[in-house]
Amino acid sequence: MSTTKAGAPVLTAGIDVGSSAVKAVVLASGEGGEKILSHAAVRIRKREISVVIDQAFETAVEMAGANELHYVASTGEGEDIPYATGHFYGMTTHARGALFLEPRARSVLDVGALHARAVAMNGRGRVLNYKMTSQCASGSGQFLANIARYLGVSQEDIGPLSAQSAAPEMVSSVCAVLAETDVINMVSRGISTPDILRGIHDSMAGRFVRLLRSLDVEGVAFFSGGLAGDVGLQAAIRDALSSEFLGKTAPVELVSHPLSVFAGALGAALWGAFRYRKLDLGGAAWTSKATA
């Protein structure tokens, strides 16, 4: 396991830019295994783009209580990052990242503001395959915040009010304009907040399912991205992986974690220590202003 030549881990930060929040996470390297210090996320809400890395960065570094970091690893949109030491793929460190959270994971489902997409892997957290949605397609969590907004619910009760629904309303439409045009009418016909919530989901989780079916994956797929926490969703995707896969030797097991939408943080944290170690590249990347 890499630390420095003084035998202390080895710190490193990851940084994970997506299209409606900054997450970052600091990770400790050392002959006992990888830590996780500290970790945050900050949305962007038409923000500029570059106070809200700093500012997520800045509080994962405070709460980690590091005056230094050895390799600072960007991914997502993050190329540009002026103190990152290097960049890595947003598959790449999905991968990764949901290795480190979930070691049987063997495919992660990642679904995020804009987009979805299914990356196979193997036990080293190698990507073997993968497939995205499109960006237009009502299958991303900005589309499900539209709805939300729309109907009058915080994001936060999406997932609780979805799982009270008893007859749920299929959204007809893959594109977000037409869908929203779907919800509107649901509206105008008394369909149930839940109902239409989790009609929306059921909609969503088919589409993902059949992301997966194309990698022809099996064993536990790993939820991440900002969508992974909404439990609404979760339910959907459970019960369209066990139609879908039904009667097959080897299921797909959906997995998530308290951390899940930090995987590409911390894939990118993983990953900046392996270079850190692989090029021996010693010394600090980043030092705090307070103590340079």
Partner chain sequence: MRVCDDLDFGIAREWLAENPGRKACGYLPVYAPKEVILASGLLPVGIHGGGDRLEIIRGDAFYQSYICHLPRSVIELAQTGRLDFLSALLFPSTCDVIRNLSGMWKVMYPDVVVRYLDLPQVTGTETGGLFWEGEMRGLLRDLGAVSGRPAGEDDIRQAIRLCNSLRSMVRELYRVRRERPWAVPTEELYSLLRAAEVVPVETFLDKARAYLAAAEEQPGARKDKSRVIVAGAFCEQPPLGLIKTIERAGCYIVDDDFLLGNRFLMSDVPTDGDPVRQLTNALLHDTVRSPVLFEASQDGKRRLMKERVEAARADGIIFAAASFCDPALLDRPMLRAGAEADAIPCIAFQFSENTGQFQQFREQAGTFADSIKLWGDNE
Second form
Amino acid sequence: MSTTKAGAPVLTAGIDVGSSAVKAVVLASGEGGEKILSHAAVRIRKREISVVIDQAFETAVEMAGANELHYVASTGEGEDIPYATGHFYGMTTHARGALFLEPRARSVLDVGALHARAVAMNGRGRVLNYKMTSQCASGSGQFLANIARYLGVSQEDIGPLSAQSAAPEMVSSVCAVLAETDVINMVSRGISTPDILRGIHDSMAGRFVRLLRSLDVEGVAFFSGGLAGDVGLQAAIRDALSSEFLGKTAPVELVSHPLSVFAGALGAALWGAFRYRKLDLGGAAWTSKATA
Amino acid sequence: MRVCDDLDFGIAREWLAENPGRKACGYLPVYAPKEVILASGLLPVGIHGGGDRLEIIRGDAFYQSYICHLPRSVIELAQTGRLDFLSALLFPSTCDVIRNLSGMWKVMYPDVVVRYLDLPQVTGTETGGLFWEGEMRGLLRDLGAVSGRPAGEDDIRQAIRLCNSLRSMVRELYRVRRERPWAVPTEELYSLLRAAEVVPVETFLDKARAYLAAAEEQPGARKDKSRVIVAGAFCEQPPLGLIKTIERAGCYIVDDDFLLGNRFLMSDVPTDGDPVRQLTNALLHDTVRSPVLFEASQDGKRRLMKERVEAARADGIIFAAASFCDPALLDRPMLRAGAEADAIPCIAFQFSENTGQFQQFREQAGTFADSIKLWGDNE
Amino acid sequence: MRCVVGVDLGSTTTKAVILDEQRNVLGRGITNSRSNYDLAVDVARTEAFVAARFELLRRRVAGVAGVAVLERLFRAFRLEQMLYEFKRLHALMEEECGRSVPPERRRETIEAVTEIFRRIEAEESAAFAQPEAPRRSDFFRDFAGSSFTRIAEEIAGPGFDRLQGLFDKCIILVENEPLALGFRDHIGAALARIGRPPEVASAVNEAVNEEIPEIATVGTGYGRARLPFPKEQIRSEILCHGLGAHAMFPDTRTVLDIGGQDTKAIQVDAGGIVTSFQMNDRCAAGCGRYLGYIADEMNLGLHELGPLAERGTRPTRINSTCTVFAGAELRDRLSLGEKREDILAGLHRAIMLRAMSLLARSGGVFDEFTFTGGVARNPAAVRALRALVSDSYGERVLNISPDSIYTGALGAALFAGKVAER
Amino acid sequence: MTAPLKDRSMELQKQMIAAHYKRLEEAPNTGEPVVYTFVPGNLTELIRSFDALPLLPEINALQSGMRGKSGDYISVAEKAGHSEDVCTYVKCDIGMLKSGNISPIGTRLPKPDLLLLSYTGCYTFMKWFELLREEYHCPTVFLHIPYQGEGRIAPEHREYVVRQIRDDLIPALERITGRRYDEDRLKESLKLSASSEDDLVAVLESAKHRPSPIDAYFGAVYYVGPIFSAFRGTPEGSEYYGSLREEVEQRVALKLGPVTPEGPLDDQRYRLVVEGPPNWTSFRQFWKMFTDEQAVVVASTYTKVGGVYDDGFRHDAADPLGTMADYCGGCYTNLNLPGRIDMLVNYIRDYEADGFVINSVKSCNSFSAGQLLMLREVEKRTGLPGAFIESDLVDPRYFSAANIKNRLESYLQMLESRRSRARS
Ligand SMILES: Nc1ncnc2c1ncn2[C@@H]1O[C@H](COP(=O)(O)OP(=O)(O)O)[C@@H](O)[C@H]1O
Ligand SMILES: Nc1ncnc2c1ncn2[C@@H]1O[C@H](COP(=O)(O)OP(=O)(O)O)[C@@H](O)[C@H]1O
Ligand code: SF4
Ligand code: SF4
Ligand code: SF4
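Having gone through the form predicted alone, I am curious about the other one (the form predicted in complex with the partner chain); can you provide its structure?
What follows is the whole complex; the chain from before opens it.
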């Protein structure tokens, strides 16, 4: 058993188990602040979840070259990971991760495969209020993924294509599944793929902006989760934020980050380090098999 | 099988089989005077919806999607013959949904004695007292006719005594949970109290004593969890899974509104003097403050949650209301504003009795517990 | 032969039914709905007239020539039609290659396309030589897609995605072109293909020339408002389903129709007139699309879903209402090791539970009970429905017709008959 | 010929309402006390006998809905923590309050001096005034009207209400207005009420004629406006009802139908009875769906929420407190479900209706919980099919025109096909 030498950085891992992918981050926190050592994401597809978790975790640990970790923090659906030291819940970790990636952020918009939520927080990452979508998938990531699949567009291309749109076509159906019919109709009416995608982005953006607005947030909103990297959606949300409520509400600036999808895992790792010090745990929580 | 999952009311049916000639009287949430039912020689049976095990097939034929779940499952129970052992059914004035259900029952089940029961909204002893005493005597008369054994004063006193022990047992259970929530998980407490709604009072008292003794012996270990009050679920009941979810997401429930009727009267009802008058007085002056009664005091709603938080030494409040429940949902902004003014952390969500997915609740309750855990002493 | 026509412009499929002077069904046609409603209607109607002419042919010569030769002629006709469509698709794909495939890949792509269509044609001709026609989808889009994809996978390797993309683009173009798919367009070639047997050849000539004037047409369905018909020729789909079900099963009192995007519970009286109805819409949970989505999730064809679910012994209780969440729940449960058949059975039960609520709201389930719409083709859905109905209402005669998808169109045609009588 | 007459009652009503809002706006200056209260069980005569002005939040909400303002108000209230699930009248009112308390016609609304909570037939009222009390910190009187659970007003219940009026309400009104209770004045007012009530009943019952000279739902919501709000028992109110009755009687004599926003509806194909409140945000569009199909409404229950008069009840000056108690207990929202079913069945029979439509609003549990059973029962008892439509009062998100039109159209086609079979 080894202990941290005084002054040596605390090594923690965050594992975020989502409904479509598992994300893992390894973090070093020491005198000079925190540093992300590695990050890994693995899609679940139709595999057994524990296998995917192990894979994401091991990849991140290997990339970080860590032999031991002082705290392994889980978040999302990861409550039952046997080697986790502690669990933090999704909004707690997204808020913390967002703050790390964008210190000016005072709210988070987290959009994943099946959910969307807006979280208001203070300057220290404490969740003050939140709003989430109900058990209806209209406007979720999965919905977008389905449409993209139908259109034959790969995940990475959605954003750039949407950005090319000149005349977005509104989707009329609210239902994520029945909207497909609309899309089929659009395709056959000769509407271009960019215009269709942007139309869908716009309708999603409307929902997300309503979520954010219902919390009365202002200033910087951090965009986290799997859809945060979608530049088309970003643009649609920014447009909706600036046009819809012009003059009526405070301006909100939406900020995304290349590591947005890891915000939850990162937040978990950060909180892990915090708890490790606060509770004065000492020792390693996890040691690599090679070392052990 | 847990009693609260027994959609066929087996224990009540057994009781009826063992006591030929006796009858059962049901009541809907929140409050009905059990004393009157017992004094009239009837078995009181609480009808609190169908929970998450009942598949709703006909109930939906009676209710639009924007009406809470409770009445549709109650109708489902009735339409599938599960309530056919009730000779009378009482509909307290909890809200317009239950009020209207009383009329529906009259139309659909003309053989059942149906009574709509107003609540003591006007608490002046003169006006309100006269009215409520009249209501109580009317109910005694009606239920006496059902059972064929109209209650005498002594019957009423006897029933008051029994209900006093019931109430004091409930208070005791709540006290023990408040003090050692790790020893009395709400999941267990709730199941026990739910059973109290459908079994004879004596049976419940025995069970409860045994439970307390066992809890004493196996005290369990205290965990690093936040203490919360779950407010707002006084009528339609949350599925047990939701209670478990809250507790597993890092919270100890130390006070709640579940099955509120069993502690609607807050202290013992005196057994001397005219028992009807005593019961009336208790109803006018000793009722728990809740969304179903008009709040007479100007800032009563503002103070209520602070008082409850202090009494339960809670860290925060989870407002959990049934979807489409007007009384709970319209109360919530007032209660919440009061709590927040006193810097009490709160969250709010809506459920329905047959909710089967708890992810969302876990996230919310967990984030709430996290924020108390991570920030509790710093901010 | 004067006829009347009913057209049901559904959200996913468009159907047409032609009735003769005695109001017997002369022909039925179906196609998938598309944005060009007029075209969808035309295709369905053309199909129905093809079927009608074959029916007339059958009435005329079945006695002399026997049904086998007619059946053979019909299959030949279908083959000709299909080859024509494939040819058109092929041409469009080559054109598209010229436009969107990078020059350095163009040649190999065109070659691959040509090879695929060559193989398709060979397969189809070989299938024609078989005594039994293979069972498959009614829609060109579906069976062309599955043949194309399969062969493309076999031959193309890394170029597969490009071919798939080409197909997706061009199938839409084909679908939205007015193609010549009528009786007269292909019957000659079909006759030639089966060697012009004399016992039918002259009858075919007569059938080609026979006039079938359409004296009244009534439209119904989800898209009826967009039909180019005057108001008195449009009927609510509720009424049409009621009347259509009554025509198929005169003792029907309750009708459940589950289509792609909506579900209807209808009560009719002894004359087929609707006395009450309930419908749900705007949410896919509870409609055919729910099952379609699940089938996609599992990479199954719609027609495979039901038979698989039927093997489930203990239906799983599904917690999610939303189609998309149910899809995720399905994945979760599969990864937890639950049995696929049981989960599928649970999903079928879930959709039927919602139908039960709707039925209850419309007044209940009376004898006889008729189940119509595309989902009635799904055996597991039927089984779940049967079980639920007998649990809550006792034994009921449950009618299902192989032609149930045409119920609305049949009702519309009967209304057209009434219009014609005025 | 009829046009100027029609204009007269409409014009009168417009003026009355505008004048009332003006007077309310001036109240903080003139010192006239303001009493907020609800339509069902409103004690306008009593309030006015103290020279106080009634203000009815429900009327503000419905007017805001008709003028396209409710959507914004509702979202303000939801942002403030109100659930999406609850009555939108309340949220519209709270939102209006939080947005500066400007009335639907643009005047400023005064604060209440008293919240008179006549708890008649709606649970939500209680919460509504608890919520308003939080904002205004003013006295609140709770007037508990027992529900007609047994289908009648029990004598002891009547007595209970009388006691509350006498012992709680009147002293409170005396306190806040600084005036003494003046029974003679009240009696004068009650007499005027009774005469307006006579006129209103005559107007509503004119729908028994063929063609019906009125639309007893869409049109009649205007007719009941004054009597439901601030004008029962006032001279303006009497004048309005007098002239309205005159106009309607003229239309009867000329065998004319009502004038709708789409023009006159003389040729009436369907006579319908309607249960449930209208949708206010798309009121005209909703009405047009009926007129497009030449359907006229001959009787409705909604027009009885502020008092049921066609069963013969009239305010009775001889027993002021007793008559007020009877009035409160008898409002439509205070009837039990069997009573509501009876009413519909009687209307269908008395007005020779071809069918009935239930408009179920998401907001209102008092109305909506149980309507599906009402539908079945009325169908059973009359042998006529009914139509069930869902919308909301003032939440524009809950009006799906395509859906409602589809249902209504299918329903009327169904009536038509029954009719053509009956003929053949
Ligand atoms: N580059 C991308 N562009 C658009 N969507 C993406 C991209 N990467 C992932 N997604 C979508 O993000 C979702 C996953 O987001 P995530 O936050 O990981 O959700 P969860 O935590 O629920 O698994 C999926 O629906 C996926 O399709
Ligand atoms: N062979 C089949 N097996 C199982 N389900 C089918 C089959 N064919 C169609 N369906 C179902 O029927 C639905 C379409 O039904 P249909 O009545 O044509 O709808 P609509 O009239 O709305 O277009 C599809 O969504 C699908 O679920
Ligand atoms: S849950 Fe709420 S709305 Fe439903 S019956 Fe109970 S009190 Fe009424
Ligand atoms: S509307 Fe569509 S996305 Fe929403 S719950 Fe229904 S099926 Fe799911
Ligand atoms: S619930 Fe109904 S009666 Fe009550 S305030 Fe709302 S709309 Fe009016």
